[in-house]
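Only one chain comes next, encoded as C-alpha cells, the form predicted alone.
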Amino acid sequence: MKRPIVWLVVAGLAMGIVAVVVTRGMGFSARVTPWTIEATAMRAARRWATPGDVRRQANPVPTTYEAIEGGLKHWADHCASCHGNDGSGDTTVGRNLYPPAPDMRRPATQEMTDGELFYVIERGVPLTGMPAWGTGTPDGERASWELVRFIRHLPKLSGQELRSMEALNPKSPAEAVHKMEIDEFLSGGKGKQ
C-alpha cells in the first residue's frame, strides 16, 4: 500500500520539476497560443465543474424565428466584439484574449449541451475573457437561452443575417459622427439648415 503512494508522490514531484524547467523564464503573455493539453484540461475542468442537472437541462425556448432573431440581436450587441458576428472569434479583441475567443461554430462549442452553453453565458468562465452575463431575472435567463438557440444557428448563418448584425453592432462615437456626416451629405446637406 505504501509503495503506490510513494510512486504517486515521486511522479507528482517529477511533473512539478518538468513544469518549472519548461516554463522558467517564459513570462506571461496573452499573445501565446495555449498548449493543446492546457486547452483540453480547461475544457474538461469546465465540464466537470458544471453541475450535472444544469448540463442535462434542455433549452426551454422553442426553436422559432423569433427566438433566433432575439439571440441574433443580443449577440450583435453584446457578443460580437469578441466572438465576431459570424462566431469565428476573429476580432481584434477576440484574438488578443487568453485564451483567444473560440470559434463558436466548431465542434468544441457545438458539441456542448444546451445546459453547458447556458451555464457559460450566465456564469462566465474564470481566468478567461468570458464574463458572467446572468442577471438573475427570468428575462435575463430567456435572453441567455435565446443566445443558446442562436449559437446553434451560427454554422448556417446567412449573408443577410450578417449584414443585419452589422447594423446592430455597437458604434464608437467617431463612427456615429462619420455615419451622421455621410447621411447628411447624401441628403443634400439638409441637416445644417
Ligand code: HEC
The other form holds:
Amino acid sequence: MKRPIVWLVVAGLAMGIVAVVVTRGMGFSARVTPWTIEATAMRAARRWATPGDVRRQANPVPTTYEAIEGGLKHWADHCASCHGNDGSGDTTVGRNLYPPAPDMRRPATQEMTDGELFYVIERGVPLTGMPAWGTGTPDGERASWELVRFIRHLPKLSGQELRSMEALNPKSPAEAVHKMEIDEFLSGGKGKQ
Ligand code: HEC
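Which structure goes with the form predicted in complex with ligand HEC, now that we have seen the form predicted alone?
Okay, now the whole complex, with that chain kicking things off.
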C-alpha cells in the first residue's frame, strides 16, 4: 500500500475510535440544544430541497376571517401539542424534541415563503418530530393553506383567540382517563375512589 493511503486509513480509524469513545462517554439526549451551525445547515438544506415552483407559490386561500378561523381550529387540534397555541413551541413535547419545535412567531419562520410553509406542512421534516399532514386531496391542501394563513397570524394572536383555542385543545391521556372515570362514576359504575 502507498504511504498516503496508509495514513488515510490510520486517520480514519483514529477518528472512528474518537467518535466511539466520545459517543459512549456522552450518551445521547434529545434535551440538548442543536448547535447553531447544525440548525443553520439543516434550514439551508430544507430550503434547497424545496422545489422552486413550490417555494414561489402564492397562497391560493385569501386572507379572510373564515380562512384564519379554519386554520386556528386545525392548529388547536393537531399542532398545538408541539407548537403551543401561540406558536412559541413552549410545550412539554415541543421543548424536548431534537430539534425542538421553533418559535414560529420569529423571523426565521415568518420569513419563509407561503410555499415553503405549505411544503413543510404537507410533507413534514424527515428525522425530526414534524409529521407530514398532507392527505393528497384538494380538501387537505386547502386545510394546509389555511394553516399557512394562520401561521402568518400567529404574531398578532389575541387573548380571546387563545382562550377559544384552549377549549379546542385535545385532552391529555391523564385528563381523558379522569373524564372517563367521572363518566363511569356518574353512570353508576365503580370509578376511582
Ligand atoms: C409531534 C410534534 C409536532 C406536531 C404535532 C407538529 N409539528 Fe410542526 N414542527 C415540529 C418540529 C420539531 C419542527 C422543527 C423541524 C425542524 O427543525 O426542521 C416543526 C416545524 C414546523 C414548521 C417549519 C417552521 C420552521 O421555522 O422551521 C411548520 C410550518 C410546522 N411545523 C407546521 C406545523 C403544523 C401546521 C402542524 C399541525 C398540522 C404541526 N406543525 C404539527 C413538530 C411538530
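For clarity, a rigid core is taken as the largest C-alpha set superposing within 1.5 Å between two forms. Treat the numbers as computed from the prediction; the structure is a model and nothing was measured. Residue numbers count along the first chain shown, from 1.
Ile37 is not among the residues whose C-alpha shifts by 2 Å or more between the two forms once the rigid core is aligned; its shift stays under 2 Å.
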